[in-house]
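Next up: a single chain in structure tokens, the form predicted on its own.
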Amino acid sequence: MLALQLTLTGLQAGALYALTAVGFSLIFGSTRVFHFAHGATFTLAAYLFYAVEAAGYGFVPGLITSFAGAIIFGLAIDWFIYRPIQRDEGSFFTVFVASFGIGIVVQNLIGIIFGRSFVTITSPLTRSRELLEGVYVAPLAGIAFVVALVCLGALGIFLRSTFTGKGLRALSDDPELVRVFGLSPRRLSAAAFVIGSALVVPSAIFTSMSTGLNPAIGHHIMLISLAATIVGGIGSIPGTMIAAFIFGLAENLSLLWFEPQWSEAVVFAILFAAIIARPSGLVAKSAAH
């Protein structure tokens, strides 16, 4: 019974992370900018609802706050950070130590803001209820899982189903020809940090009602998104969305063996594994698209 509890854990977690690393993939993936700050986007969308339900105006304007404020913190860095640095010709490199000292600053002020011991958001949906006996689950796990899906289901339509989102697969393979077709490559990119911020949304919710918040917590889900973005095969949604979920697993199904400060470890051993075993991911990306 144990194993199938953490079974489902480890598939809420899996969804959860899928979320968030498929926000960074598809960044990644269209603009090529390496977005660090993606994990500081999902600790200030957490942090935002958190506020705004402590204040005592409840879910709606959470949610609204949380995605208003995750979009416009992912578009203001593309817009004054990495732009600037991409129109001198900044480095790849330079983008990424600029991505990595804002998801720093923004852990900092959080911190100095609503200090550093965890927080949570307490809820009926987070009582668990005995499912089998011995297997007990929240709704909000049922919940969460849902909405992941529907998340990603809704952005697979999008990214096959409409111009922008043929836009977007297309946009790092060639920025010239997306020209052609009458696409600006800047605007697909806005959309590419909009899309990408607002999943973070989702997830960062859920882990504020279910496991709570430090200001510190971006820097795990940042590596988990980085993680499954590499296993999956860069720029391939799917294959990030496969690997996300065997990382979920993974990391609850190790608590059969070990204790919970190696589950981390377990994330890391299986990337180095994938990384020699199948360098190019899980799915590749001409395959994916």
Partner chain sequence: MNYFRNFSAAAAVVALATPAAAEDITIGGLFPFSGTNAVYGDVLSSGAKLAVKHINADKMLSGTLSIAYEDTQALPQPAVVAMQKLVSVLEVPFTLTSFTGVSKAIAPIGARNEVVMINGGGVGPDLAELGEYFWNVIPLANLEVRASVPYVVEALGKTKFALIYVDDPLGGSIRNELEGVLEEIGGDLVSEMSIAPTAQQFSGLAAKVRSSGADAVYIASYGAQQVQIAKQLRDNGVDAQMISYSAYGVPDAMNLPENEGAIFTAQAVTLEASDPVTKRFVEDYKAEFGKDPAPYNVNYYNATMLFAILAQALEAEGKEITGANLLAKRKEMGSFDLVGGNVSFLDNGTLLFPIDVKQIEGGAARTLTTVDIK
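Return the form predicted together with its partner chain of this protein as a structure block, the form predicted on its own having already been given.
Below you will find a single chain and nothing else.
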């Protein structure tokens, strides 16, 4: 029963990781920007939802504010931070350091604005019910899992069926070719930031309700996203999604054999093993695209 319980909690965690990791992978795969501030987008989205909800405006206004905040933040970083750096020298590492710095600044600003305390949204949806003897599942876990699958499915359809989606998949390969086909790499880059930033919102909201928030919460989820992107295959959306679910399951099922303090180490052990065994990632990029 413990194994079944841990599998269910692993799937829930994997669903939340997948949404954030896929957003990061989409941005990195399309634009080649190592958007470490994606963790800051996650934190910002979660706190905006919390602020609106705690002020008594309810779920839907909180959801809209969270989406708007995440998208505006993602676009603003692309326009006002990454592009000027890329225009001047285009160094990958300069962009990375800027992105890392943004994450720290946002974390501190959130601490100043919302306080450094732990905050959470109390909801009956987070209270587990006993499904089978010894197996507890919260309604929120099921909702999170379904929402993640719907969002990821919709993203897959968008990338395969729309002109913009196909452009996003082509962008990292050859921006010039994209231009020849009448698409603007800048607009596509903006689209990648919009979609990638929006994808963190469901995960951020579910996290604010289930585990609570503090200004540093984005750091852990960013590490998992990064690992999932590498294990899944850089730029590979299906690969990243599969890797995120593997990490969520591994983190939880490892408790059957190891102390909880090793659960994060298990994730990175998988990362190392995957890099050695399959450096191109679980799903090769050509297949991913």
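Note that the rigid core is defined as the largest set of C-alphas that superpose within 1.5 Å between two forms. All values reported here derive from a predicted model rather than from experimental measurement. Positions refer to the first chain, counted from 1.
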Check your understanding: Core aligned, does the CA of residue 59 move at least 2 Å between these two forms?
Key -> no
